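Below sits a lone chain in structure tokens, taken as the form predicted on its own.
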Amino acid sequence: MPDPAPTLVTGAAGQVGQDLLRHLVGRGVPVVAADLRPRPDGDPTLDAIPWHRLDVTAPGAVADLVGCLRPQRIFHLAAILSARGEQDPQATYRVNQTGTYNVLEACRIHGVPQCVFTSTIAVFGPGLPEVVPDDVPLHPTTMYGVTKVAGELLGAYYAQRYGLDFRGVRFPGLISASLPGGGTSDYALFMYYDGVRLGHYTAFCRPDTRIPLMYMPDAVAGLVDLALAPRTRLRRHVYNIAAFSPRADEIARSVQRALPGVRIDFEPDPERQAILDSWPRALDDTAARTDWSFRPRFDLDAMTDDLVPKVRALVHGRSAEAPSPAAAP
């Protein structure tokens, strides 16, 4: 009997990609990883996964890899995130927009049955209701958000025009025991990371800032559950998913409960605060809960209790000379 077709993950070296790979392996799914960046060191699970260097902006390279692997499914994660994306909007367009087009074209050319897309709350813009449903006008204020709106629409077109099983989630800000990748919601993880490493952190947002957040285990499980859901149950291509929407000062208090003595201050950065203010304060994910039974397991304090020991392990595994990620671009 031939080996089952693998699942391909683009952007595999990123914050979501690494946890997704571990989750898929844990569920017994044959998986292949692809990223322009090398395989992260020191993880036995990732070490055992075939790893391909891939630039998603190169259409020939994408088509060649997909044609060679003939995957049954592609999780397309490769992207430049919001804060870093505003530093180089042109590169963000190439990676996020052209890269998504190249992946969808490779699916069409080589008959890949399913493409699972990671979208974001950055697709939304100012003037939103207090709780944001799936279907509202999308007026993003960042190149990241613009390209994710276009990715959602491209995927829906490929589904209608070519029969591709295209599915996606709009992720809230995600928090995990990994160094963040340049997202505007990273203030939340920095509270934990610098709280453990330095005993203090100055957040780049106001204390009353409120956006939807989610712990990475819930995000990854939800993404895979969507991919595996019977197609007949799905009424949409792209779904909001939500967990909790704390104020920034509520996150600070949760961190301080687990790490007594930690000091967290607030000095809003105007550019990043403007992005945060354009995003939803809370999401309505009724459709995801109804269609494919999405249910997050972690609230804010449960996440804090699970995350702090993992951040301690991450910090203790880094060089004492390593710079704070808060200083990274």
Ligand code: AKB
Given for the second form:
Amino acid sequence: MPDPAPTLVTGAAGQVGQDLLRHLVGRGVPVVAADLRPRPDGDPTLDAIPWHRLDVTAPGAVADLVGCLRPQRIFHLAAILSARGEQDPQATYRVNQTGTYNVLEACRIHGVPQCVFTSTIAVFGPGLPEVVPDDVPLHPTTMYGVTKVAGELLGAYYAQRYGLDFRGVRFPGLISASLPGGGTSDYALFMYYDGVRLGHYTAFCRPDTRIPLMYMPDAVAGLVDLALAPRTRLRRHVYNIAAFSPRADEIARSVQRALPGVRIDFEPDPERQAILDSWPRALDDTAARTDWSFRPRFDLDAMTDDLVPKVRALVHGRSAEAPSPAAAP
Ligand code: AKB
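Write the structure block of the form predicted in complex with ligand AKB for the protein whose form predicted on its own appears above.
Up next: the whole complex, starting with the chain shown before.
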């Protein structure tokens, strides 16, 4: 019997990509990884996955790889996040906007049945209700948010025009035991990472900052559950998904419960604070729960208890002299 068509993951070396690959392998899915960056070292699961160097901004390269692999499904994750995106909006446009267009075109040209897209709470902008439903006017303030809105709309267009099975989630800020990749929600992860590494962290936001957050295992399981849900049950292409929405000082208290003695201070950075203040404080994900039974397992304290030992392992595998990524916007 021929091998089943693989699942292709773009942006595979990123924060979501690595956990998604491990999750797919755990579910027995044949998977192929693509990223501009090389395969991360030292993980036997990732070592066993075919790894292709791919620049998603190059249409020919994307079409060639997709044509050669003929995947049954693409998880399109390659993107530059909000904080890093504001340092170079032009590169962010190329990677996020042109990259998504190139992936959708490759799906069209080579008849890929399904494309799964990772959108974000950054699609929202100022003037939101306290709990934000799926359908509100979208007025993002970052290039990352603008390109994710465009990606949602482009995908829906390819579904309607070419029959592509396009699905996606709007991720909250994600937290996992890996180094963050240039997001504005990264203050939450740094409380754990620098808390373990240095015993203190100065957050770039106000203590009363509140945005939706989610632990990575719930994010990855949700993304795969959406991909596998029967199309007939889905009433939309892109869904809000939510887990918990703590204030920043509530995260600090949860970290300090697990790591007594850690000091967390707050020195808001005006630019990043403005981005955080433009995002939802809480999301309504009723449609995801109804249509494909999305149910996160972790609340804030359950995440803290699971995460702290993993962050310890991550930190102790690294040099204590490494410069703090907290310095990067
Ligand atoms: C970011 O902070 O840019 C991301 C996101 C909320 O999508 N983590």
